[in-house]
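First, one chain by itself in structure tokens, the form predicted alone.
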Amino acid sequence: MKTLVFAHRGASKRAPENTMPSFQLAYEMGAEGIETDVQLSKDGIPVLIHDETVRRTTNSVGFVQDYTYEQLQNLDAGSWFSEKYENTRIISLEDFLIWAQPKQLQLNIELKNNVIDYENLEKKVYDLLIKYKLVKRTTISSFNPVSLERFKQIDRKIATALLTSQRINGLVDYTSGLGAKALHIKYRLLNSKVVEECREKDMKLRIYTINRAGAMKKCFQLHTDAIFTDVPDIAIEQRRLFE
């Protein structure tokens, strides 16, 4: 079994995270999957940005939910990374799906609703996945278990994944109880026991965020289903050693 490489927020060590240049670069590097983060604008448009505020990755300040989509489009989401990416824009989930639809890519959409529980975020995301016929190629992940349960009420067959960095007793059983088909854990939680427990439950196990060769090696040796990495080019190069 080959461990798939998901580009974490795109090739986010090489280009500004969660932007079209980052996604395109990851695709060109050969990543099998793209991971991205979704929040809601003031006017209810799903947009791709990791933080609840725009401060870290744009030239402005304030909460994403306090900007309309049009206002977010006027922000510079690239200069913080380098001059080369000046005036790169925040994009909508819809624009991302239009780009991804013709490509052979798996998608991981993380609902960023564990801090701000955006109203109807699940339904808005689902409707776009239906529109672009991408449900079967998409996993919905969240640190918010209630959100995963809400998504299952919309479509019980869609693949969902619990995200966690916490050591929880009975974690695999708990995740299974949520109806999730995958568990996404921080690297420090990875061991052979959790790998085996996931296999017994027919549950996908994906590990974040893997940027060092040593950590990649461990994931490949344990045959985890996928890794999330900011450097998909390095991950693919390292994986060839195990093929």
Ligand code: G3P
Second form
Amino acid sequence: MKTLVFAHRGASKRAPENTMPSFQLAYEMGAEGIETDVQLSKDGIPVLIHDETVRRTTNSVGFVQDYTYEQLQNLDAGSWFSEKYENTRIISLEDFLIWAQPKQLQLNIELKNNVIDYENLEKKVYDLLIKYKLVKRTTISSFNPVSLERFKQIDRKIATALLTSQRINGLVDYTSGLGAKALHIKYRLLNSKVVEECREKDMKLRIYTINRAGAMKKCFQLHTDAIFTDVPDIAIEQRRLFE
Ligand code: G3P
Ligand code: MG
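Show the other one: the form predicted together with the ligand, since we just had the form predicted alone.
Below: every chain and molecule of the assembly, starting with the one above.
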């Protein structure tokens, strides 16, 4: 099996992360999957934004959870990246799913609930996946292991993934114990031992965030299941050398 290319926050090197232009570009580049980050608005709408605050990626300040969805819609989530993307909007998870549904894309929805443990985030996300019949193509990931356990209580069959950047003894066993089907690790944790351990447990191994050709090469050589990259076009080009 070839290593799949997941666009990290979309094609986020070339367009503002987690926005429609960035997802559309990733799709056009031929990425097999898209990774995106979910936070909750004040009125309980799952929205796609990486940070808990809007400061870095919009023209405003404050916590996402202090803005209603409508208020978030008034922010400019593109100008910080470049003038070309002025007035690009934050989108809801629902709009993203509507866009992704007719396309052959795998989805990785990262719940950003390791800093703020948003109430009912799991159920809200799950209900949307059911509504758009996307459960089978989606992996739910989080740095928060408790959230992964909560997700399993909603649907024990849904694919979940533990995210970590920490060297933890017995990581693969621990991940298995959470009922997760995948482990998403930072590149510095990648070695042949973790690849082997995951294989033995039938656990998918995906690596973030891989933007340099040398790191891509290592992932392809070790046959990791996927990489997350801000530059899917470059990753796909590099991968050809290994086909
Ligand atoms: O899901 C992989 C990666 O996105 C995790 O870290 O901070 O980029 O969301 P972060
Ligand atoms: Mg992420």
